[in-house]
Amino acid sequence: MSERVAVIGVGWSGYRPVSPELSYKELMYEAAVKAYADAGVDPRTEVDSFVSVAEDFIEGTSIFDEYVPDQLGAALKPVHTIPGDGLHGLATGVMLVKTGQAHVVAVEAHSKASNVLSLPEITAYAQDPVLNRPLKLNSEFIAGLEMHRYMHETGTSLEQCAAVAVKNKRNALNNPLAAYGANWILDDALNGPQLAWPLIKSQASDHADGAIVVVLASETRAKVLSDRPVWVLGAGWCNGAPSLESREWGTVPYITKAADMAYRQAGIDNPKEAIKFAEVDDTYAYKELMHLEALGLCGRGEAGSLTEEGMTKTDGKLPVNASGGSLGMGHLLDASGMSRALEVVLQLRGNAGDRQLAEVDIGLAQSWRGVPTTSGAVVILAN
């Protein structure tokens, strides 16, 4: 358990609202080829184990790892599926390396959301089958309840939530991967149809297709294979109460617990000082604010005003979602967390192009698996 773990290769494909000309296998193959080239490894001989992040309900098939070996170069190699979020898959790869089960691991996450004709019904199926599912509550209704409670408890305004959408849409204009960049003003994020009061459609991310592959290596292998490793300092995760009746609504304690686990591993006592930038889940604009507070990057009820003041802009004290987040790039289903980690890696390498942040050495990626879950993960990365 003494060896550190590094990201030595990344690859991606897609990030478009629709991709009718490509199957999910082709998206994965494109991302894998780029990641292996970036890492300088041959998957057939140098990668010891493979992790795929997928949810069988969304994929429409069972035992999804049966469908991934060919396009990942993983034939006759250990492959398994994590039915969770991309950062859960990344954490699994880290554990495979740290426990000595593997020296090099490839982790894959993807979205082919445009293929799913009944996505709202599928996500609603995740609700408690006895207490909640018979009520036929859709995901936006539940998000609206949480948003209202959060705003009530913290005094956060609808304008402060809208400021998140404006910031992330504008950030996405500097990201060639982003599908939903726009030069919005506040009124653009305050107008439009209601999804479930007070949640407005303009403050909810739209889906995108894409795939991401990350190659992890032990410290020994990383020093041989890479001249620019990005080190995984800590990885934490937590699952909270599954039913709507037994959870907290104005806060997200599962994110705090996941962050505490990652901070402890990284030796971080004061995240406000240690973390230079963050990529956090913004499935809905208000969630970015909730998550910043839960991560300890600002005080309770402060995220909204700090966003209004510009602290989380790319030139602010704590840049948040310089990539554009899910609001700007598109929501990649269970690959969204991996998308956040990909941006952190690119920033730490100095490969983020026009959105490159100055003098960053430690970054945070955080994920949330979406309504109705209380499931999230946090990864701390450093160069």
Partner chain sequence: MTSKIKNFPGTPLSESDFTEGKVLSIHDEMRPQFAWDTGIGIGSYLAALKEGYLLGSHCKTCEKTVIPPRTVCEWCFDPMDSYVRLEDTGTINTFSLCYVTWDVQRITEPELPAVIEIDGASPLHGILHKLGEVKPEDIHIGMKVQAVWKPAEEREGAITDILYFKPIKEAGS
The other form holds:
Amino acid sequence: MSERVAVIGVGWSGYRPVSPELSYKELMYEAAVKAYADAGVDPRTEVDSFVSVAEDFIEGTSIFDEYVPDQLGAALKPVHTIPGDGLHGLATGVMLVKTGQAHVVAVEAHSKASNVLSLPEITAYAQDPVLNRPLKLNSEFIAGLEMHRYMHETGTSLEQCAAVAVKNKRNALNNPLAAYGANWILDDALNGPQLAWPLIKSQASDHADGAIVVVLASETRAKVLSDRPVWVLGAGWCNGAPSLESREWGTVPYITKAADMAYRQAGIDNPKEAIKFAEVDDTYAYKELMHLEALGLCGRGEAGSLTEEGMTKTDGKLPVNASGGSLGMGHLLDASGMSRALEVVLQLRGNAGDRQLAEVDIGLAQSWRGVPTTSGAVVILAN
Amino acid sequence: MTSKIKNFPGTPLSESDFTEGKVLSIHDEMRPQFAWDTGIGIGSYLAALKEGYLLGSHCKTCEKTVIPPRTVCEWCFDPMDSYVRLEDTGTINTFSLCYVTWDVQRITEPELPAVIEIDGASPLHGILHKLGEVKPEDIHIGMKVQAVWKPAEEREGAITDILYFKPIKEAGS
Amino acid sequence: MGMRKVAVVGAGMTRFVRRALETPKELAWQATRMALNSCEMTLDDIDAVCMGTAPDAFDSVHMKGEYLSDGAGAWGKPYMRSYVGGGTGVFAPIQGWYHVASGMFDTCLVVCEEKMSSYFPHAQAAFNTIFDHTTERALLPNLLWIFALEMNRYMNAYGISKEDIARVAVKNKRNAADHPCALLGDPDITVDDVLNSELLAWPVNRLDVSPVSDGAVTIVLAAEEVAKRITDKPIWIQGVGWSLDTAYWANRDLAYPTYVEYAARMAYEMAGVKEPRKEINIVEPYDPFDYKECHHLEGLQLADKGGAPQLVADGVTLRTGNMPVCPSGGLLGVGNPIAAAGLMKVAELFWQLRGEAGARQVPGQPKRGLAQAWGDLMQVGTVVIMGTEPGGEVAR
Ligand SMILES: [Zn+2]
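Here we have the form predicted on its own; I need the corresponding form predicted in complex with the partner chain.
Below, the chain from earlier opens the complete complex, with every other chain and molecule after it.
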């Protein structure tokens, strides 16, 4: 029950703004085939349990798990869905392996965001039905409220937030998976239409389609199946206040708690020293800064200036979102966290191509489920 | 422990609590909209329906022909890339006489949903559709049926391009 | 390395009602508070929270798990929702089991909540969206269809009559008359009442069907060392199993639930149960429709194929019979707030195995029980086996 857990295979399809040539099942299949080939396992005989993350209203189908098994090779197998982020799914896979009852587990996450024609309408229905939704505000007002309070409490500037967007857009140019890479300068991230002041559209990520499958294994099986396992040192997750009326607006304590849980499992006392690179949620540019601080990777109120100084660039002390993040790759809805775990795995294996970071042996992936939630997860991976 | 507890939480309401305004409530209607990509497998199926025939796919490993067509066989996980034109006839696997619509309106003439095993597909491989041109009391499991199609110019590449399945007069009857 | 043992140490539930005054969050809170009180624990003692709740469409709340989190006691805690449609109510305790059995948590709340009455005018319409959006939904299918199609196939395959099946509804609604939370308990109901009730979708009549309901159930799970400190009567989770069949439901025989068999075999193996018919003392199979109880007993290997109705007719499945089935009153009697109804079955086993089920108590000090749920497009089986002893090594 205390066996270590490894990532032994990864596969992906995407990411792109639209994917009309494939159904969601075919998108998932493409990622699954690659992951099983990478892991060297036959899903019909060698995978013990399957986890998919999905939300009904994003799929446009009630009880979406109905449509999960076939394209994952999981028919008549233990399958369940987690309505959470991909990292929640990954943490679930880790727990299943640690019980000792499952030895190999496949975890899937996908986005067919292009098929959802009324995403703002759906997100509005995640607001409290009695207290908030009747006000008929686009849910992005919640990000505006949070960003304003965060800037107010920490002195973070709009330019510092813009520096995040510029960095991530440029990083994405080196990532063949990324849908929204661009050679931006600061002005590009400071101009353009407002979403919910102080949030500008250019500092918010656009959506993309894609699917990712990760195969996990127990230490015993990993040593047989893989010559380069990537170990899951820790997985943490936490929920804060769901209601808008009782949450802290300038901080994200649930991310700190999720990180503390993961650090504790990994035996990490000083994350600033231990974590060599990070893939953190940047649904909005300011969130990357907030999240870096909540993760303890820099001090409170420091993330903005450190970003301006280049600490989080690919050649900096702590590269952040070398993948391009959601701003550069495209926001993959609940597959976003999984795309970050994938990037950490590729970097640790030395398979990250033009964006390969030098000498990295331990990385962190973090997710946030977007407005209006206070739900996030953290996974720490190492060679 | 239940045997010790006398008062369980939970407060039942009646219709009159609402009609008489004793309990306030908010009415709201969600309007989500989607445009699902049909992809390769189902895209081919819909294209065939528009042309007026049923399409399946065949797995060489399992030696199975399935409908609707799909790009992967769920049983062996091999790709399925061979498409097969099937008959528009079949056999009733099971059926119901349904006196309630999907949104719970009572009706006096029942809807006639059925699973129809399609000729040319492997045994037990069928689709969900409705029956028509038949008296409810005459329907039975094992009955042979045939698709009744919309006129070609009205077909749009949807499952509703088949109006319903009707009984085939059995030989000698 | 032995598996970490997990026990149920507390349980609570709300009444199951047609339409509750309480909001979904409040229902979750009420059941959770009652469960914590039952084992003299507080939220501070809880390491993680698992949520089970079925389609978001009932409440039209997107990300319903997030919305329910504070009601379920998850504020500031690791919290996840698991989901396998109607199978969720018995899956959520499996989720709780793996939280604790993994060694990551010592205690865990499992909360299941459902408020179906929010959907206007009738929750059933929400089920239209469970069908394939491209190949089926345009036919305007109805949830009743799949039950009616499956029931007809089952009856036809084994020559079973509607009378045979109606006895299940009678048994469960009579049992429910002894459940203080029940919506449809009726000590005097007869087979004729069921057969003469309104025909909804032949072969399904109104009293063959469980009612839409509002309600919540919570159980508290703990690892072995903690459980023994909390209570001298922990009820152990001995085995869990789940299986999900292909989505192409019209491509398989509906007469037999293979996925339930696979889920059961997984759970039996883990629990060390070799002869289920002798070793399972109480069964709480999923009974949203009366024929489903029979169907599931067969999938669970507790009856021969097509043989379950005879067990019912012979009284074997009565509360006083050799194999009591749905002594709680089941979904047909207690009510069917989807996920909460499944977890109600697990709570019932907890109370029965501790000898605390009051008027519903099964005689003979039962040692082991099985709860099962089912869902999706006639597709998923979820199974939990619980007992008064910790695990597979139970003396037989
Ligand atoms: Zn095959």
